[in-house]
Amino acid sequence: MDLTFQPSMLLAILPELGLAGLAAIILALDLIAKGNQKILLGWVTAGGLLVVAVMAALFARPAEQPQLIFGGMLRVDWPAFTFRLIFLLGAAVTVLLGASEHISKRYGEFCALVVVSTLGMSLMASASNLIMLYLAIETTSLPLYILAGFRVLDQKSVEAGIKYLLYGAMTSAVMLYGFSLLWGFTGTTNLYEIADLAKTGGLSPLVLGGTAMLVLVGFGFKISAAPFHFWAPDVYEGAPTPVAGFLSTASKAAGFAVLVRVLMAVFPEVASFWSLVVGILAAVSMVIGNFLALAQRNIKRLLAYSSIAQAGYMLVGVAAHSAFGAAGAVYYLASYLVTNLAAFGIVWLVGREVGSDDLDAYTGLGRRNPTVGLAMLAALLSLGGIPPLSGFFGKLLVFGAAVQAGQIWLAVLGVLTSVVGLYYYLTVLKIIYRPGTDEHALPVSASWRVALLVCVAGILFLGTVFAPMYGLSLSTAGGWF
């Protein structure tokens, strides 16, 4: 392996470099602001992750061949590029909530732990080394666990906490177990080493499956899929609301995009193995998910469960282990990614008005704001894969790419459980468009404004206009196989 350093892999990590100025600008500048000063720095914060994603997709894009830089500890390629947009589009959404959340003191602190987090994600889609892979997950996790419990005041935030970081340590401690198996087995830490090792017989079929469900372990965890999805619902409901949407959305996608680079890069040999599990893990997920969901009574316990079950539905496009089921899955995630924080910015909004988040809070919304009730008919249409909303193609790649490979029975199972997922969306809708006795109109801030407006464009975007988005779906699958 070439170890020579060359200027063009700064080029490479533009975007990461990017981000690291970022934060020690916002954290400069947080410093000077006074008072309501500070909610400016959610417009620069947004602003800043504008002008790093432009930087990734003018001199960051990859070659046409996947090229190993800084020794081996990145690759870049189009699975690496792909994540990174959707990364900086949920951290720049999720910067604008929380401008109207009830943080402005700390405000500054909020935006510089979700670039850094961001910054760790970059990194994690991009990781290509056991070591690099681990201190990016924890550069993620670190400042998830204190963004969940950021309200101090609140006991509920901090329990969340507390679990978020206690169920964290263990499964990463499991997951690192894995990498420490794969590491002695082979000398190498290096991912695609490895995966030539396990191709030339270095590495017996037994050693191969019993790591690749410890590492499993660990990404189950990041993707809250069932049985690992324990922490989600009490996480979900403790943790400020942007907070919420942020691990439901753009720390998944983290977690999927590692998950699928270890496994077509690793595990190959065990292809067979890892796709039953995977599907195994993909059919629990949508059960438990959807009809733990039904009998939920706090819309933010109700968003965990379903995403749950959204991560069962994207992971029927992993277990088909297929360029088409893959790119089902990245597609998935760039629709859901618009939908749940959609969701979340109006959980917010009426959680900040009405002081509840109980579904009988959201009596009457479509005729107090009929605007905001749009967006949640579109977000939860959308999540539910009602067409021309951007999750009907997602479900029907995923479910499309299943049949394809051969899995007839996950595709029909994904189709029952979206049909009781929608019973649950659509009975939020009745609430939300049931008669209320309280009229007036909900107060919202211009970020709060833009920040829902990029996720609606995004839904029916994505739900309209296929082929951009597919394309690039293709791009990045490609770049796994």
The other form holds:
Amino acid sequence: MDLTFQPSMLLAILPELGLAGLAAIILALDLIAKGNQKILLGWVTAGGLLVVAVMAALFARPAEQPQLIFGGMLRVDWPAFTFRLIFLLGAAVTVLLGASEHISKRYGEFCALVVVSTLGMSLMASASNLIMLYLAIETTSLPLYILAGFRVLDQKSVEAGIKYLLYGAMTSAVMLYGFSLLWGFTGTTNLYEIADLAKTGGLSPLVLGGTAMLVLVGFGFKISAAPFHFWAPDVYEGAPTPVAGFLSTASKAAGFAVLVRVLMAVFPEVASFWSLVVGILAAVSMVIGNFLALAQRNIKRLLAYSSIAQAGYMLVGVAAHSAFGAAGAVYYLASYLVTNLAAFGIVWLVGREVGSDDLDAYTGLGRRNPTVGLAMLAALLSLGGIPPLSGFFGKLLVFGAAVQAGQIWLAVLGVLTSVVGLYYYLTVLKIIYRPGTDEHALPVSASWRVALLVCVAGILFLGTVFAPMYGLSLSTAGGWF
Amino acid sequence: MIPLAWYLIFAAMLFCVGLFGVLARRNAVAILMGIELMLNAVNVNLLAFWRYLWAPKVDGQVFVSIVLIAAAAEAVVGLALIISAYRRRNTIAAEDMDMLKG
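Can you swap the form predicted on its own for the form predicted together with its partner chain?
Let's see the whole complex now, leading with the same chain.
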């Protein structure tokens, strides 16, 4: 491997450098800004993230062949490129949604933590070395632990932070134990050399499969797939709502990016084994998520169980072990990001103004704020997989991949549990369009409006104009295979 | 010299002790200590492998130092959150963290 440093490598990590700079700028501005000016920090952050996204699209494009840079620490390829843009979009929407008097005193810190976490995710998607991967995962997780417990005066938020930290630290220790075995048996930390060395070293498939299971624990936590989902409902309920949205979308996407990369690069020898394990995880997640969501009366817990089920659908695409399936999972992730952020944005608005996350708080929302009601309609129907919204294509692709890979049982189970899912999404819609007693419109801020508009535009765009994102998903999957 | 396998067995036992601590202890600080034990087991693994099999490469040592740093950062965030809960409730027992359930 070529270890020499070339200046062109800096260009490849320009977006990450930009994110680090942006976090520093926000913290400095936070010191200067007084009182109501802090709300403006959200616009600065979102603008900065947009600039970083433009830099990423212009300068950090992958070449024809994937390249390893910085001595094999990072890989410049399509997965890194696509996921970076997905994370940046998620972070910008989260920051704009978060602007409110509830966190305004420490809004600057909020923005900076989201940006640092995004930096970690971006590195997660491109890391091609065990050490780099672990460091990136921790860079992502630590700010998220703090964000989950961000409202220190609210005991629910603190409790959510503690629970998220304890579960997260435990699962990442198990994953790390797997990493230490991988390094010990092969003597390399480079993901793309481990598989070859394990083959020539005659490592038994049993050991390799066991290590794969240890590593899957850590990633399963990140994507909140059953049976590693216990944290999700509690943390989503307690954490500030924009943070819950960020956790359920961008953080989940980052988990998927590393999950697929590591399974493809490190464990090709035991592919049929992990394909089965991932298939089982997908089935359990779809069943547990959808059926437990039926019983929920709190909308944040309902969305948490729904997000466990959605992780199951994405895993169906991964379990297919084909480029088509992986592309389907990427498409699903992108559409799920805009959809779920819109849903959590509306939950944030209602929870703040009505003061409750109970389903009954949504009575009459369709009459109070017709546009907000319509946006929630689009988001929930997209989660349920109704055309012409984005969720439909995601489901179509992953189930198609399952059928193509001969895993008919997964596709059938997926369709059946989708029907269950549709039932509780429609229940929420019924409540929204039930006449309520209070008919005053809920006040919405400009930044919230922009964020929601972006999300709804994304839902409609990904649901109707299929080709651009599908092409990007296929190139992304090509980078993994 | 002590064979490599002994170190690996020791690390595996240490890891299990830590995992048991995480799953069985009720005190949030004790859970955090269990996690530290698990991370130390990882470090023993890494260093034993490095010393016996891959000594000229630096990867193992770099990995261990990164794990140490990340563990310290994790403990800082964890203790901060636990203290902020303790100030309000005067307890750090995990079973008292029951505001979120359903």
